[in-house]
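Read the single chain below, which is given as structure tokens and is the form predicted on its own.
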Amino acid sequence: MLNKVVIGNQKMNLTASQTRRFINAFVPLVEHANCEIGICVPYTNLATCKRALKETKIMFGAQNVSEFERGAYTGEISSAMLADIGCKMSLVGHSERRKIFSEQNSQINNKIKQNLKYNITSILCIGESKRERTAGTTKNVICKQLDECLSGLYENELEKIIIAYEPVWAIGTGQTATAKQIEEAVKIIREEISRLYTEIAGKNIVVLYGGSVKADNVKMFAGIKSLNGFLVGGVSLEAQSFSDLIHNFIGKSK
């Protein structure tokens, strides 16, 4: 069976005291949810989640980490910041990241190399936009997107990499992927792991799908066998939609 795992994005969303209360609501409802659980806040919300989370099995992280391990970088933060808050995942690479940030995938590679070096977990988004997988090109750029950001990774090291596929004409839009093209999609991710690393590798690796996640809809998805969970956003902000979710999924999947 593989490991069921569910990701909250927060985006630039919630005040450190919105989350505390988030959380205060959150966590009686999930305590006994047989799931791996994280949520990814802004930097300012990681104290309050090292103090309120601190009892329970959940995880945090941040939504985003510096290419750099150090130096005159104003705005940013490093890996060895966040390892030393007692963060163990991070977000690298999201469609919002590389749009409107203009971020690269050498850059994100980067990112993932300082997350290695302070055993954290790099969550990789990936995923095409409506105007390539229009053009058949989807395959493509999943690929060149892997090769690229996983770029000098030993497979060892894969073990603290979750891939996130996030096409990005289904963030925030309301649009969702069907259940065939994920599973493509997937399909898609652990051959590319495979080719690079070894098929143990491409069926070990770690793959969420994100992209207007709801509770009504998770149930659609659960199903694929080749899809450990889901990397999910606005539900996120809301302790009840999100643990109907992290619930619907948990009694669907098999």
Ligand code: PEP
The other form holds:
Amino acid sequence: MLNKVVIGNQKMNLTASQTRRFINAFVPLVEHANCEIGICVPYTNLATCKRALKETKIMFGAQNVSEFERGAYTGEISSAMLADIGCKMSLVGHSERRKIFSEQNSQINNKIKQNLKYNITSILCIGESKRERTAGTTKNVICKQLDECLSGLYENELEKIIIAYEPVWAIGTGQTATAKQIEEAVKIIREEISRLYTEIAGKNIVVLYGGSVKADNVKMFAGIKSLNGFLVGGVSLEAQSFSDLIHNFIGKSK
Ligand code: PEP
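Show the form predicted in complex with the named molecule, please, because up to now only the form predicted on its own has appeared in this conversation.
Time for the whole complex; same chain goes first.
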């Protein structure tokens, strides 16, 4: 059976003290959950996570990382800096970064390569826009993102990659993809990884869905056998709602 994974993306919402309060409330609610759980927080909250999550199995990560190794890149945070404070994962290529900060697949590829050098897992976000779905180009978009973002990576490095399928039109909109659309996209992702690497790589890669997942709709997706779990934005900001989502997922997908 596939590993179950749920990761929260708290975006630019909580301060470090608010994150500490979130963790204090969240940990007792999920400490016995049979699921890998992580939260991706602003850079300034990583040290708080490290301290507050020390005695737990909950992972923490960044929401972005620099594509550069080091040097005159004012405002950037490198993979080496993340690794040095004990951060073991980071989102890369979130659609907000692609859309608002014009991030390109080639830059995301560099970020993944930097993360690999420092043993950091990259949660690679991919997905089509509404216009692309309507135009019938979803498969092309997903495959191009995978090909370009994973360019030059070896099969054994896929252990440090999680793919998050996040259709842009479903993020923060309250409009989720249907279970059928998610299943189709996950199939495309696994087939493309198989084509680029091997069938076993396509089978083993961890794939999440993200886009307006909540405690009450997660049950609709929990039965998708090829899906490992979820990347959760808005709902991950509140301990009880996030925990309800996790319990509804693992309860349904036993
Ligand atoms: C996200 O931003 O990665 C996300 C999935 O957001 P939301 O759950 O709020 O749609």
